[in-house]
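Only one chain comes next, encoded as structure tokens, the form predicted alone.
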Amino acid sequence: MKRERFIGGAAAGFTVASLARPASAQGKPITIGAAVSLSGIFSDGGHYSLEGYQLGVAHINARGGVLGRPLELKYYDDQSAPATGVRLYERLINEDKVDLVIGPYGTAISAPAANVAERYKMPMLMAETADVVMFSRGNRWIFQGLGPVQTYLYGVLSMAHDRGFKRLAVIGGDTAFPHALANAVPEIARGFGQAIVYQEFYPGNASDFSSVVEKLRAADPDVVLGMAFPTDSLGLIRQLKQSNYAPKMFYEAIGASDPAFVKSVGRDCDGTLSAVAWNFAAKTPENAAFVRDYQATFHREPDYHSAANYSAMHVFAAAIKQAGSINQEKIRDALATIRVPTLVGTYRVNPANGIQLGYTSYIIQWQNGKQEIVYPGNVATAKPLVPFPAWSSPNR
């Protein structure tokens, strides 16, 4: 792969092109630039994110575009490297002359990309960061497009509290988002009378988790909170089985949220909890159309990154429409004040800092090789299975 991979246009190389541009959107395209992790340690989520952006653009164009103009997405592969992401956003703005920019995948790239948005005074909707720290630094050009990181954890710790589980272990890769998740644990845990008895950050590209699991066994927590991406989530679950270690509750932040997780570990995933930012079981026409068209276009199930980025593109379109032009300041003001119903909730931010107020997260659990929503109860598709089943259990 070339060091900089560019693919121009929302539908290039994909069947999204089959969602034809209508006659009413024949003006000069509004170009939106993004750097997305298509290789490197964040590439699993990065591909879902890109596909969400692409389908969002296709659907918006199929309905007439914005201001009578079609949207066009231009993107580069940031290779999961923050410095590369910054350089690519600079390129999109200075060389490609995009009209607007939208956020990259994940906290590690989003945090430095936010500085580019501020430097050029271009509004950036951050569809892929739950961390709230970057929104407390006085940057008026960035807006959060996921529920805050606390929403990823509250449900699982509430479930643990209801069962009398008080001892927590926190582990994760030594990258930005796992640290953001870990930093949010103490305050929530104190409210539930829980305490962290062990914490470790292993290298972000780790492949051997044997020592991590043995340290967990020695610490004897009730709940293991794995702040893990897909690759280390798979490594951890395999090592738990190899070591014959089963905590009472096992949570893998976002890695186990991938619908394809079961294809790699089979029924060994059963009992694993994770967080998603999208109620995939919602019985609405919009949700059904999104899932149907995503499957038809990309030939796989969408995950919550897909839904969040799809939603972000619709929010951006609503902000452009409200601004009435591609005026950066007017679009910024629109993003700060509008409310937009989306697949992942009603977009609504704190106008003072851009922190998301309208989105939340859901806790899912793998049961019988299928994802089920187990929290909150009002949208649950199944009851949680606790404790995490022993590796010798006939239920596996």
Contents of the next structure:
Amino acid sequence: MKRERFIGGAAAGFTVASLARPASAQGKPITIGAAVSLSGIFSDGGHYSLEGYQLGVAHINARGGVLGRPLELKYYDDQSAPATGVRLYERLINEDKVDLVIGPYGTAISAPAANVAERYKMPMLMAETADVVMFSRGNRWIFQGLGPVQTYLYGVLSMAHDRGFKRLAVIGGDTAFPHALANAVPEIARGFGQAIVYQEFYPGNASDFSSVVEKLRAADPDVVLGMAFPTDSLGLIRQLKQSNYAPKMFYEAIGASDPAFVKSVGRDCDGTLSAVAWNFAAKTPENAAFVRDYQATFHREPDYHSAANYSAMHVFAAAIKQAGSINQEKIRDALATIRVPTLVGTYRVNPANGIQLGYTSYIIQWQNGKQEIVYPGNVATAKPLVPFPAWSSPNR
Amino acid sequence: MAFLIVAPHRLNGYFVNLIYITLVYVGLAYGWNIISGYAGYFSFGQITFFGLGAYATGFAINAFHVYWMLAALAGGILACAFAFPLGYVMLRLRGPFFAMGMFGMAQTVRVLITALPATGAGAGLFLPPGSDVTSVYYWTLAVALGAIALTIWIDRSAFGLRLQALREDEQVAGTLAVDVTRDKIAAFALSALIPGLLGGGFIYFLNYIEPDAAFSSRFDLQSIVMAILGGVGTVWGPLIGGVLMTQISEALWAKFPQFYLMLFGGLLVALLILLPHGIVPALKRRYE
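Write the structure block of the form predicted in complex with its partner chain for the protein whose form predicted alone appears above.
Expanding to the full complex; the earlier chain stays at the top.
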């Protein structure tokens, strides 16, 4: 499995390199440095992120680059480890002398990396940070490039509200991002008159969920919100089936958003809700070109990390254009104020703290082994399947 | 030596950072070497003390607004103090039972610490913004040098001889009027002090900590491999193994972001097959 991906990655690198040869952009490349999680717990999302960056750079260069210069991506593997991430940005800035830096994956690495951006006074676009805590610490050099955590949840709680579901259970791995998501639930739930009847954080590397599921059954919630990464998302679904337990709505934040999720769980994923930061079904020429070239280059479906990072490159390009040169202060000011239409929405941040205002998320549901957008209604590709079908149901 | 002292003022941030992380690993390898190399109690859980030191430091800084080095000192002392009752219980186990027991202990302490509201649980703990890398560098340099000095002393002292005696045969050592319980607990406490002090520096360095980073099994395993590669129970083994491994790993990592893990793993296996007792013992045999 690992080996397969690895060879795929290497082959993809070649194609991107050939795509990246600029048509018209000449001159010294503008280098953008990135920490990417290619090994360790974040490596699933990390590979999607890297591919998004690579395709973004290739597309921008194919259209003549920025300020007449091509973009060039310089990246290292941060091993999903915060200390490595920090060292990597120090290396990119001091040794490789990159012109700009772009943020790493996840809160645990982004939080310390944000200090490096501040120390060197280089703007850092955080394309992989939905958590909002680090943006409230007075660091004027970081900008959020994903919809904030609230957007991952609002739609699903709104759907529950429409159906009169009031009892919520929140479970998740005991790591930074699941906590960030869980912390966003109470305020939204209050607005809908919903209550959290059960909450539990299991160890981040847990593999047995039988007791979690029994406790859920005992608490009898209408909606189960699982703030789960790929491994525990898988384990939770398998356990629901094995314990023959089906809440009225079942949501898994991160793991079930991966378009390849069905390959690991099969059709047992049907009925599961998740959130994606990208409307993959949008019928726009940009979207079509992105999906087509992504599949041609990397031989798989893009996920929302790919789209968000692809968009981040375009936001960076727009900010450089507005600044007119590689001037960190001017690019910072541009990132704080510009609006850039992208694949994942219109980039627009709160200039006071860098929190994203323009991006949103979409609620998807696995139906017949495919992801369908079920919220918001105006872009939905299918009607939501609620309640979650019982395990004995003939609909499975 | 002079180079290490002036480094933060002469080198760029990347090299300071690289030396910093090398010193952390070297310090951890020296800490492990005391209980596992000299006393022969192979521990898979020294990260317990690193995490404890990190969280204690973070708590002290946030709650009492003390200067970070004072907080880190308190963190180190707390880790060391905790090792006394822990050692009293755990050191009754031997061989693989102790190794696995300590592995479990690291997980237990992690769960207990992160269950406290003050640690932010899995969401992590932020320190007040702004950290001064130079001061962390000097702190870590001092701890690593202290660990080396401590090892030199142990290697030459009667205490060190008693530890080696109990490593070779604990029962015989016991009959030879060696107070084995007292000595091994002392060794355990010393080997806990070092990671405790390093953990305090680490949280200040990152400005943020979460359980995966504080109780990282990567730190534990890598520092053990470094000590083994350099030579277990030797004075210079952890230094040589630590410096060599971090530099090779860094060079491969930078040059081959997609392949380095495989290359590094292969190299490590080859080195351990060629030098099963580590570098220092191999050199000794050759030149004696």
